[in-house]
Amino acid sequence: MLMWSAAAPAVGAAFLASTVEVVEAFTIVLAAAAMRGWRPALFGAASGLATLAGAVLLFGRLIDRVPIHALQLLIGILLLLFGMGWLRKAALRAGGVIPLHDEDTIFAKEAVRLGERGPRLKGSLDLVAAITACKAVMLEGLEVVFIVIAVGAGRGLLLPASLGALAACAVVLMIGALVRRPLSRVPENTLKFAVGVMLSAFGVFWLGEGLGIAWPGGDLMLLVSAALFLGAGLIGAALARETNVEIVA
């Protein structure tokens, strides 16, 4: 059986990251459906999901052929860069330096853009809506695929990480189907902050594993690394907030 200390961070990181990406993709798909029709929007979304599923199967087979230490080293570097990028932006948003991500604004802009593409043809599949939905699902979904593979590869955690991502998709889509409006109340920046912390912690852990470092406490070092990155992110947000106040004043 998998240790909870290893599986829980993988599931948590996949769930939180997938929630952020699915909310963003849902907003665009919803705009396409509202402006051009549900049938082409759902067709485009389904096409994007099918493409992503094929990518997962392909990469899953290729990963098995990569030496474990080389894989851990590569994934560690990518995760660290990816996670610190998320953490940096989340800290700047929390400090007021960068505006918060607004799903209502994105929905409105996407609706205007789709409305400018001309009238919808009755009795035919609207390619504008289908392509828009497909592109949104694929772009956001590729990040989910990368995160799931990155946090799960090399330690037998692909299944738990995948379950975390699927759970996030189910939750967001269920809520979205009920409200049928942009999920603007989701604390997206808080989620991105948490994801940045967790991905950065995984990055340091895998990087050390790839270099042959024997972490004291084993998988528990993930929690220590996460605590350190959380502290650094909170300090960065506080400094950004103070700097922003001084500039405004």
The other form holds:
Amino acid sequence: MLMWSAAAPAVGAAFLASTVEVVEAFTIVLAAAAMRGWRPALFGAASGLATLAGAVLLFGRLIDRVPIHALQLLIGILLLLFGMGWLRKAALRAGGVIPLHDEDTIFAKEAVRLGERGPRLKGSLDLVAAITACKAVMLEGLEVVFIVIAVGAGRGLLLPASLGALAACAVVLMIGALVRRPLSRVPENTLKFAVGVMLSAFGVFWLGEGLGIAWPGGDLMLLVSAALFLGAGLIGAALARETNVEIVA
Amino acid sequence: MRFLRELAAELLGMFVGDGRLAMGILAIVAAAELTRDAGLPPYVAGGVLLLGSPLLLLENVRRSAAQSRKPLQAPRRSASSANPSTTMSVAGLEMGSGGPPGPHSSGRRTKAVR
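Having seen the form predicted alone, I'd like the form predicted together with its partner chain now, please.
The next block holds the full complex; its first chain is the one shown before.
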């Protein structure tokens, strides 16, 4: 039987990370649809999703054949690289060292880029829009797939993690369908910060298990690790902000 | 072909956004493995991972912030604006549109922060 105390961190991480990624993909698909029409944008998005589904089926079967300790070690390293990368950027953004991710700006830039590609031919599928949408869905979707596999594969939690990601897709697409504009009010940096903390904590945990460390307290060590990363991220953001203020002054 | 190149670059960028951080993480993993191979108790390797990774992050953020040197402008805020931020904020993580402009707000980026 599924223990929700064990599954909740995986589902939460998959949900929050997928929210960020789906918001980013939605912005690009929306720009493609607004500038070149919904038909090619949706065709491109569907093509991207189909390619991703194929990759998940292929790699899902391969994962079953990898010994659990090797899998935990590999996923642990990749999670640390990925999670700490997100946390680093989120801390630097919070400190004002690099600009915040702005969906309105990205939408405007993408719309200008698509507008410069010339008029589309009537009756034919607009490949520019289709490829743009396909690429956005594939690239952002790949990150979602990685996160779902990374937080779910080590403990047989692939299904709950996938449900978390699907729920995020449903929520973002429903809101997107209602407002029909870039979702710029989503607190993206806060989400990325939280996801960075969770993925980094999972990374340390899996790495330890892969190295044969029996963590005292078992899954509770995830919380300790998350607390340490949260502290490091917040102190890092404060230090970055301080440096930024010193430079401005 | 360009599409595949971009895909490969994006995949690499997913894991190696900052070379120094990536190298540091690999060094910590190697150190943890070495303590295990040296016959030290497993909690030593656990301690290396548990404490080394957050400390590495802290050092990397501090260094990146210090290295981002660029001509800057002082923040300009309207005195009439009672609530300059239009972005939701949790623990100060979102600076909002009314916050002070960061050193990269004009679009240029330094090598220090990617």
